[in-house]
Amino acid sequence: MGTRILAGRTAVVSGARRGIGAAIAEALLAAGARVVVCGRDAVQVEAAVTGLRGRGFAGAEGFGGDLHTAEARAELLTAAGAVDILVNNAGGFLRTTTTLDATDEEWDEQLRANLTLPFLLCRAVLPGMLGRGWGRIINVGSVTATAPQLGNAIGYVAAKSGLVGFTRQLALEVAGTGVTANVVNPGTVGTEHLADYFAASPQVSEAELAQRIPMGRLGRPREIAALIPCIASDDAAFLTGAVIDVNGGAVTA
């Protein structure tokens, strides 16, 4: 493969203005996508995207919003133009809960940030990419959809897992469409959200769960954002449903 393989396309990634989203767009940014860099904050975003083009990206935009509403959502779509490939990255955890006490506002807002949201960006991308022929869906997963462990949320667990089943459903609605629909499962990767997830549920160290991983680290951002340019790429057209693990082999099956 070039190293631009995706020269002349667009993605969209969502929670991108740092961890594995901002290694992600800046991994699509390489291979030569415009890519508009998604997060709640407008000023976040901005800085963000500054920070990409004072690296020479010149390609990066930005898009501060909710887009759980309609409203942010359109104006995504607006902004962006034809969406060639989708990256939801946006969702995650803070405080530790089990089922008996997680409350129905934390149960809520995982499946809202972690299932629900993907789906909304998913149908609002879908038409465009159907219409031109071409499209790539991912969807950032995690890898408590294969191997829950103690230490998560309740809800994220349900809803990663969830996400997995939306988008083998998706797959096969699209297949042969020129559409594909993939996940990525990272499994503990450092990032800042990492850390405020310890700061939140301090009886869970970065250590412990290091050691729970067979290569005895975390992984690093860039080594989950340097699989999605190929994914998204030409050469990955047979590539649909899938769901591929990248966990330092914690999960291997």
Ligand SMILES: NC(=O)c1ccc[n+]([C@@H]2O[C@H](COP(=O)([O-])OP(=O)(O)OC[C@H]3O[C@@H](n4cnc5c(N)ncnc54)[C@H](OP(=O)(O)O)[C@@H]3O)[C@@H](O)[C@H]2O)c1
Second form
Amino acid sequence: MGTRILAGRTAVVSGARRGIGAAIAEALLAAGARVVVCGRDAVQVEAAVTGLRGRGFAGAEGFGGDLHTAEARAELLTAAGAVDILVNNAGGFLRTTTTLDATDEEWDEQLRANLTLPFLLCRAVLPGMLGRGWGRIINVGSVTATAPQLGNAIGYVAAKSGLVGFTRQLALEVAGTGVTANVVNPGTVGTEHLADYFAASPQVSEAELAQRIPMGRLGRPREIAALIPCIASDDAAFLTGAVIDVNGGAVTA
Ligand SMILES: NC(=O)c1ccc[n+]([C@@H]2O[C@H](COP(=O)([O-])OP(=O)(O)OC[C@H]3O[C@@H](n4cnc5c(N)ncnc54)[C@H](OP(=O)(O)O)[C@@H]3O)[C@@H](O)[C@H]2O)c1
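Having seen the form predicted alone, can you show the form predicted together with this ligand?
Full assembly next; the chain just shown is listed first.
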């Protein structure tokens, strides 16, 4: 991405202090956007922002808080100002669960983080986007919405599949307003989160996951992130309600 196609735009990226979200924040910054890096822990967010600024990305800002609360979402909107681009990236799961062994708490938490939080953030930024007649909502889903995959978590799969339906419906609701909504579904990507998952789910290994992918390796965060500035650009105005798979060919699990 050589050109600053997002100059003058403000982006909010949830869960952006590390992993895919951090790569997305960096890609948006490189494309000229001002980027608000969100995370629950203010200290960790500040460290990420300091790192980005140290690498010359002066447009990096941080927001620490639990965006499940209306107060934090209001604070975020005040801090960010007009949000042009929302990337719902926060999410994930740790323990592999099945329908039989998932606890109520795990199910609720996985839906909350992976589906309810994106909905709440979309609802918070949408009035401003509609008022200005321009907006880009990009929801980060998962390959599990495309193909079922053993070794996953049942609530996470349900949430990421729900995210596809939610995004398509939202795209339809706002079609023609200048606001678009799309899903990017990553395959397995080597991130800190994946390391946490291996620790919590020792029956799964990186080699085994890589073997399931036709390209024979895990994805890299920047290979997901590279797409985001394109989807957020003016020229992507006709792309909406799309589900974009970035998974090394892993269309079957
Ligand atoms: N890595 C993969 O293989 C893979 C594959 C498919 C899809 N994805 C999706 O890609 C996105 C990024 O994943 P990643 O691997 O980069 O993970 P990551 O390194 O853990 O980053 C995700 C961030 O989400 C936030 N988060 C996690 N649980 C949350 C919760 N309960 N409530 C609010 N925020 C929460 C965390 O931010 P804070 O702790 O700073 O709040 C975390 O840093 C996720 O939506 C994930 O489901 C990842």
